[in-house]
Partner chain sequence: MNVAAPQSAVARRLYQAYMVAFFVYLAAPLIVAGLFAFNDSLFPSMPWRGWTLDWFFNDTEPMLGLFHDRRLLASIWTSVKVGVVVSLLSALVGTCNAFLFERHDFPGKRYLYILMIVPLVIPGVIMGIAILVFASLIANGVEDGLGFDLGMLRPGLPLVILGQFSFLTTITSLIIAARLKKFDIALEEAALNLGASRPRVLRTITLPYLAPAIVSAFIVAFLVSFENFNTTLMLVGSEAPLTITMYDRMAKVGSTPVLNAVSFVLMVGSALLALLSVFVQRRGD
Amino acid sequence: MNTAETRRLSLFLLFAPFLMWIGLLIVLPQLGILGVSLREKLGPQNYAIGFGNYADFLQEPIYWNTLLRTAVMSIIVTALALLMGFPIAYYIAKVASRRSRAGLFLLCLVPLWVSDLVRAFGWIILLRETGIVSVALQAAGMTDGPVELLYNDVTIVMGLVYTVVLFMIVPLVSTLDGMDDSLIEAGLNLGGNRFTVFRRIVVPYAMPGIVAGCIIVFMLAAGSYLTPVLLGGKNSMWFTEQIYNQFITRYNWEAGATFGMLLLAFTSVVVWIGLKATGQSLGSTVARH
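With the form predicted alone in mind, please provide coordinates for the chain only.
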């Protein structure tokens, strides 16, 4: 075996586990869900192939209204995570000393040591009618009685931002860490104020990290289930809850698979629009991270 063949074999063996993981756990299940979504039930054990399940979805306003509501709230979560995450990432990458940088980054990772379920119940303990915040407001004389702060859109957005903001910080730190400080110094020396330097130099340089963080956060928010259901209650109107209900509660796998494919397609379109609006490409964004 010559050197080129040995190199190709080594490359194949190196990527084989990853390719198997992608093929077995992502591609094949998605193809299976797509097949189930195209299966129209004509009667007991009698199916036909068609787009009837997709047509049924479009005829039910509550379903596509829930999908649009999930997308809008996920975009709000993404924007808030960016507003919160960018200053933190900039401080870690450009202001903090090298000794404190690792400690600050580790501090950001602490919430991930606790599961999503426990974190959601933490919010419930804080915000429920007999929770810490309600008791504090009553003790301060700001309310006459217990205040229920759960089961509304603000609580859902707040819980999701808390859950996903780290996934915005990590790619931003990675991008900003590679920026030469002399670029900022040159901008200031040429007469630019801090806002101009931030707008004309820092943001364009960090754009691949911003796009990567927004894609990750938006996908996580739109696909989240526990946080919207626990903090939003029965009125959460989150699309993943509709998917769960179709699969588990109604045992309607055809409708559940259809909803899953529509969520995947819809979020992919939103990500594509975001890439076009920012002038980025998915390949270059992934390559930078």
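Since we've got the form predicted alone here, give me the form predicted in complex with the partner chain too.
We keep it simple here and write out only the one chain, dropping partners and molecules.
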């Protein structure tokens, strides 16, 4: 066999698993839910094709309210994670001494491997009426009786920020790590104050990391299920919960698929806008890390 033939054979052999994976597990299933979402139920075993499920969605305020709520809260979570995570990433990449850098970074990585469930569970123990924070507040004399800190929006946002902030820090650290300190020094020497240097030099340099972090964090927040449901209780009104209810509880696959498509379309649009607005691409941000 000559080299060209070998290459062609190996290309074919490598292409087969890729195509099976992408085709059978990603592309066709997504087309499948698109198809089901366009299927209107007229009666048992009797379907028509149309946008009826989407119209139903628009006519039911509780549905689109939940989607809007999920969207707004996910954006708040993303913004908070960026605000909270940037100083941490900057400290690890730029301020900390060489020796403590690796240790701090490892400390950030460890909680990534603990499941969302355990983390939410930890928050429940801390924040419930009989929890540690409530007991501590009473002991300090700051409240008269037990306080319930679970099941409200602030707790959901705080819990979500907690579960996603590390996905913001990791890409930020790896981008900031590549920045030469002399850039900052040059900026200061040229008469910029620290804020100007930060705004005109550090932030633009970190942009790929910021975008990557924001995309991952936003997707994780909008697609999360456990944290809002466990910390938000029955009234968390999270969109993934609606999808679950339609699919598993009510067995209304048409509506569930419609909700799924809407969430996917919505998150894709946000990601796309984010990439366009900052001049990045999916390959240059998300895949780098």
